[in-house]
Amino acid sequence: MEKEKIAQAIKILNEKDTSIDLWMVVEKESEVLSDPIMDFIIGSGATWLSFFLFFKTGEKYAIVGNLDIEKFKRLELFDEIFAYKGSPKEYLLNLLKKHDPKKIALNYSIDSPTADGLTYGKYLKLVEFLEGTDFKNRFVSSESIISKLRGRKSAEEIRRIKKAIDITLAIYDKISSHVKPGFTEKEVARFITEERKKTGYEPSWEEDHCPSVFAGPQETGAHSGPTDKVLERGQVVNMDFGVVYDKYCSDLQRTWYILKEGETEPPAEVMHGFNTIVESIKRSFNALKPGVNGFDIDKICRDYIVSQGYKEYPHALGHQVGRVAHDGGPLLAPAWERYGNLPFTPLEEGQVFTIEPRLYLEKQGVVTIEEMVVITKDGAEWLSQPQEKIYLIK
């Protein structure tokens, strides 16, 4: 995958709209503190101050410690390693005097976290061994890099993604049989992750809150933990949860209904909340494709859901899912300062990005759902098989 993942980044360096020379990937102390690009690229983790330098004529060097070549070499991804006891300057002055790139792209970001690996630490090591040439005024971000290298996924990558799409569902599947009003979030929770634990697999996010469990109405914030509270006859239930297979992760949501006695399907305002939260991804999905931006996809669905009468919901619509469950990249959100420029960055093929809008029942609670869909080359695919009828529990 490492292999496969750094002759991408040198296609991407190639494309007409990049005019970036170097790609170069600073490290140091992965086990304190790792630049989230080298796992991706690199597969392993460096000890002392490292330079992995990625050139667009497809030329690839490693300067490490000396005590880590041997690691390095075994990796077989670099066309030479140079190995340093005292200083690396020497050697990455020397590189950079043979090939003189014109621009060199180092991992910082302001909007996107994954391009944002450089600490300024390190920054200001590298600024000093480049004190005197005009190198150091030749850096700009990966930005772009990093963002179409994890968003373009290989069939490999989706492979894997859909495996773990499978047993996120068929834990969700056990749910309905299994969970009874009186049990807690805690237990639903709980619950969920001994299934979790029996395929061997671990949670897409920290797992005190994967799975998180939403019982009835309630002011708790998405990303937050189950709780003490009891499931109760009349309430909506939802659930967010994934679980990570071969280093690639899953993030779906899913709601349920607690049938009070003598109901056999939920009130009316229940399935207008739901199906308006359906029919909201469902035009979302169909509006997917390349060249369009995030913003726009945003709009239709959090139009859709206020024309039916509900308030906007108060987050992005989706993030993309990869090696981690926020892969960074470009977002399906609203123009808000908080998302930076990434609701306006044009969608790629290859991408996959989750739909989840939300709407609130003031008497139920949250009505959500949350799909996995990859863009392709005319629009989109579905990952997740979509959840079109609420989940009852009886």
The other form holds:
There are 2 protein chains.
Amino acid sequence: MEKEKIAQAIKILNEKDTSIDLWMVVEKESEVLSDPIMDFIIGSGATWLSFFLFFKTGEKYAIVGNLDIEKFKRLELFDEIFAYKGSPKEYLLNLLKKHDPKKIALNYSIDSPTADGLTYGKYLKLVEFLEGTDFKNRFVSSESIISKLRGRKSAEEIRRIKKAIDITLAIYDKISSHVKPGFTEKEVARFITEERKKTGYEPSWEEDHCPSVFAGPQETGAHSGPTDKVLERGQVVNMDFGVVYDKYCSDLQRTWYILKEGETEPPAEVMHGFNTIVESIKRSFNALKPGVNGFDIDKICRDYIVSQGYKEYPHALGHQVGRVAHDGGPLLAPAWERYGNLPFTPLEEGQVFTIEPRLYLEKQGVVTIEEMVVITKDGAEWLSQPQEKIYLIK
Amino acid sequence: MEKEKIAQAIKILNEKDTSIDLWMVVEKESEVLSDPIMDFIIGSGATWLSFFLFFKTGEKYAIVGNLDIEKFKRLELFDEIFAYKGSPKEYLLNLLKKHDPKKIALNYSIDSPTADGLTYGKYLKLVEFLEGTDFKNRFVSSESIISKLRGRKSAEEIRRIKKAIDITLAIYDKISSHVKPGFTEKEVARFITEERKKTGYEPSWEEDHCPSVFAGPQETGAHSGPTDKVLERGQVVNMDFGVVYDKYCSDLQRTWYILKEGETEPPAEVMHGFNTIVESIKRSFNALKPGVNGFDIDKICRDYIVSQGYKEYPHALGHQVGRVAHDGGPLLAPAWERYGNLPFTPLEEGQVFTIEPRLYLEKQGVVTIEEMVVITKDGAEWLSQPQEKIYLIK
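Show the same protein again, this time as the form predicted in complex with a further copy of the same chain rather than the form predicted on its own.
Then the entire complex follows, led off by the chain already shown.
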């Protein structure tokens, strides 16, 4: 996987709209804080200040602390590895002088955390090393490289994500027959966690809110953990959950309704809310294709929900999924400052997105579905089997 | 633990040689890359760009994305939490203007990775928010705060570290009776890993070289994983291993000798090497106390080993241990550029260090012991029961 991703990276460096001579990763003490790209393209961490250089020409070099060298040699990813005892400075300067790159991409980004692995201290040290040269005036953000690299999923990456989705949906399938009114949110979460542990897979994000479980009316944030709140008849319940399969994540939400005594189906206002969410997802899905902006996709969904008489959802419509549940890069999102420029970066084939609108029913609770899709050559494909009917708890 | 550490942090802000008005942690998408201080003092991560402000006065504020607020409220760590939908800028500016801090510590550090959690992208965003104000001229590194905060272990932190040490040494105790000549390094490592898994604890660093196992003569780095190399009679074998107990690490090395047929003890040259390491550790240990520099401690050990006819070890004598095996802050190290100023920062009571010299026997292999000690009011105490005799494999 690492070799495949490095080859893809060098291809991206050569693309017309990227055109970067050198992409350089700076790493130190990965066990404390690791640039997220390390695990992605190198598959290992470094102890001492290290530089990993990927040139447009295809040449690949590493400069590492002396005791790390054996580990990196065994990876067989680099043309040459330089090991230092005192300082990596001379090796770095020699490589830069020899290749004289005009544009040097570093991992910093205001908008994309996945492309923001360079810490400020390491940046300052790099600038100190390059003092008296012109190289420090050639830095650019690697955001576009990493966005493409993480976004354009290979067949193998899609296979793993699908597997993570299947595992998640199979656990959701057990909810309706197991969960009863009177359970607390925490008890439902515990059941999901026990079922997950039986599979042996890790949760896609922090276990304290993976799953989240929200029963009945509430204003609490989507990212908070389950509470002792009791599930009551006549309420809707939603859950947010995912698992990691071979380093790739799923991230899915589903909605249930707890039938009142005598009811055989939810009341009209619940059905209207649920169907609004289903329809809003379909409309967004139908508009997805390479080249469109996430802003427009979010707007289709947001406007439809508001047109049906609901408040707009207080978050983005969807994010990319990969090694982490929030995989960075272009978003399906409104033009709010916190999303920066990400809603306006055109979508590309191979990107995996969530679609996750929500709406609030004053009496019954929060209706929300989160599906996962992949952008194809001329549209999109569902990765998750979409929820089309509200699940019932009796 | 988080409340205790935050109280300690505010005490440190008020110390004469620190004197910082505001310590500010900037965080975003913790699942992708988290400032290591987040888990340490807050115990949770953030999704959207967030600011955590600790004032010298004891006031504590958080500014977080709207959907995160519930989670942070439940931690009960802050006087007030501000939740934003669009941008955190106004909340941040208001807090800064109200308190007007003269010195603002941020988590960046050239030398200490544990104090270098602020990414360059987040730094740039912060500077953008503060454009037109004088606040961005008031930034200082939080290195001294974090160094003290992580270094000065509480009784509870020491208790957990001791527990991690006990678990590690109990596993090492099983080696001599289980391992035989003819085992490969990988087979020895597998045995240790199986024993660890029985305890249920995680390794202190990446599993692929935790444990490391080094049999016989070699120049491979201390940080590389076990290979298919076979353990032979007449060789020394060393291992490096640790476990995490309730978030705190151990990091210990031990050395074995594999007796030749007919031998009842190692030959004189192995004993001389082994005793040199034991004596060098004792001499360093005896010199440890608050106020001394790590450089001097390393020098005592390094000089003694060289005086006995061996090459000096190609690394530092010791590092601090805590939440991670390499916990940052002052080091017992030589004045090599890669260690920056850390060998010259005076030691403090409560810091936990490794002492881990090594030496090379041309024919038999690498002799190395790694002990763990805590600095006390007027000296140091062993946390690990020191290895005084070479372990034998028959």
